[in-house]
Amino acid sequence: MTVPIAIIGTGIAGLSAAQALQAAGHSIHLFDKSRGSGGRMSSKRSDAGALDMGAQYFTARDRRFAAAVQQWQAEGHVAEWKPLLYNYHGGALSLSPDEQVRWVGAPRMSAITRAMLGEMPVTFSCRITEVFRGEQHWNLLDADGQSHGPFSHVVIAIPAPQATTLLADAPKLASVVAGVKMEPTWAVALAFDTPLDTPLEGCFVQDSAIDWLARNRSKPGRDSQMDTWILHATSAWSRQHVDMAKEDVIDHLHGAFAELMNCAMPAPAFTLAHRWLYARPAGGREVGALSDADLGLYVCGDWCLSGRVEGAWLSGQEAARRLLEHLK
């Protein structure tokens, strides 16, 4: 009987760790203590349509990335999305135009993970909370107090802080991974019954508690009947208002977005605020993946290269190509 690979984390670093390992023929078994996969690539669905809060494009610079990339165009995951772009600085707007290919999910953002999710063997709502070597293999313990395993190798892929608490077994990485520290986000959600008078569909803000603003239905295949907006707060501003309700958090943003816009706004007819406790690293790193092969442990995670999702799907190959090295 072949003991499986367990993955733990269904964003974008464990789903492509998973597929590169399944390729290569073993059995692997995933686990996520959300509902769903995709991370910060994850959408949720609302009176106002799906509503990415979290990642709201990606590039692909990689080759190998741009190659996954064109084959999740082909099946109709991806769309490229052509944006009228603004900066905001110094209290004005001006327009930002680039050369930059942005691509996102469709119609949602989740659309990206759950087709690379196929029918991989999942175990979801599942929130594993230690990782544990028996004379051979590895198990898990979840926060039921469920044991999962025998397996032969686990793929850590969630957020630094989070993966560090499941390295008990693995000291030196453990401590590497202790030392990335990882900012929070702030994002709000707003729809309003008539749209703003606006041909702004994404804007890069300067000099506000704003750093990003985005009118979600320009991006392709979101048809809502309302004109939504999602507001995504400064690293900074979030650090120092982590711990507010979610009404103050919209009124705040929203404020700051009234300003912004210089239009006249209605109020919300919809609002929803959703808090990324880690959503980007706070320093650039560039190790592609952390492993222990003799302990048969291996970590990936945006976080590891550049905290973009490019980044995440190229960690998680490189922890697949590090396990697979290790058992030739």
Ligand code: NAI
Contents of the next structure:
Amino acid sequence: MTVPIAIIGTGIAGLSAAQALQAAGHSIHLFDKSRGSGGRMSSKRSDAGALDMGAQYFTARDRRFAAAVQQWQAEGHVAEWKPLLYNYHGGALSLSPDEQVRWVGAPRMSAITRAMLGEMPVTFSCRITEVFRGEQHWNLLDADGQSHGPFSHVVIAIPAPQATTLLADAPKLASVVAGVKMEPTWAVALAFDTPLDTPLEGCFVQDSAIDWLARNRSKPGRDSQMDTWILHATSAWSRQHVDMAKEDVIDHLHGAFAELMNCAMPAPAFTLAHRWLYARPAGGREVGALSDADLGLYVCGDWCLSGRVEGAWLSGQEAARRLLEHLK
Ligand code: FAD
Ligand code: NAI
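Having seen the form predicted on its own, could you now give me the structure of the form predicted together with the named molecule?
Whole complex next, starting from this chain.
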């Protein structure tokens, strides 16, 4: 019997590693604490339709990632989003068009990771709390006290602060990962029965509690009856208000939205807030992935590269490359 490789995390980094390892002929098993895949690229189903509460769009600058995106596009899982972009600066909104190609999952952001997952073996609603080595192989313990294994190798593809706690058997890796700080982001969705009277579809915001806002419904394939908007607070505001009650966060960001939009703002028919505790890495890091090949432990995620979707995918590829290299 072949001993599979465990992959913790079904965000795009974990799935990128899983695809590369499976393509090389290895058997894998994925674990995620959530009920579905996607992590920070997941979408929330709601009364106002599916909402992209995390990643809003992504760019592809690396040749290998661009090739993967092209394939997803051919398969119908991604589409180009061409928002009418604005910038808000010094108290004024101005058009801010550019030539950048921006991609989104279609019909929702989570379509990409769902397609990547396909029929791969996965256990959801399973928070891994311990990764420990037996005589020959690795085993995992989950929050319900159940153990999983044996596994030949383990790939940990989760935000750095969460990965640190799983690295007790690899103190050298643990000390590097513990040095990586990640910042929170509060995300709020608002939906209006009557569309707001504005052509704006996406806006980079300065000098506000908000740093980005988007008209969710303007993305390809979204069929919401309501006019749906996503607001993201800045890292600084989110850090300062990390424990604020959701209703208060909604009130505050709705107020900031009303202040910066140049149009009448009715009361929203639907609201939702989500706190991403580990939204983005605090500083730049270009390590690709981390590994202790002799132990058989690999760590990847967006925080190993650019803190973006592309960086997460590339980091998963790098973890798989290192693992396969060691097996040669
Ligand atoms: P994640 O997506 O975080 O995946 C980790 C997975 O591991 C999760 O599914 C989680 O449930 C699971 N997990 C964690 N701990 C455990 C455990 N102990 N046991 C089991 N499972 C566990 N990027 C862009 O390129 N463009 C954008 O516009 C953009 N906007 C963003 C906006 C917000 C609000 C946020 C939060 C992020 C945004 N990003 C954006 C960043 C992008 O979403 C991330 O870089 C990328 O999705 C990270 O992927 P990942 O696989 O590294 O991690
Ligand atoms: P990108 O090239 O569109 O944007 C990069 C940055 O350039 C933007 O943040 C913005 O400051 C600026 N910019 C780009 N186009 C602009 C325009 N037309 N007008 C004014 N400013 C413009 O995309 P990239 O490099 O792929 O970055 C992804 C986005 O994801 C960034 O906006 C980043 O802030 C966001 N992100 C948000 C996270 C969060 O937690 N809120 C986490 C990780 C990424």
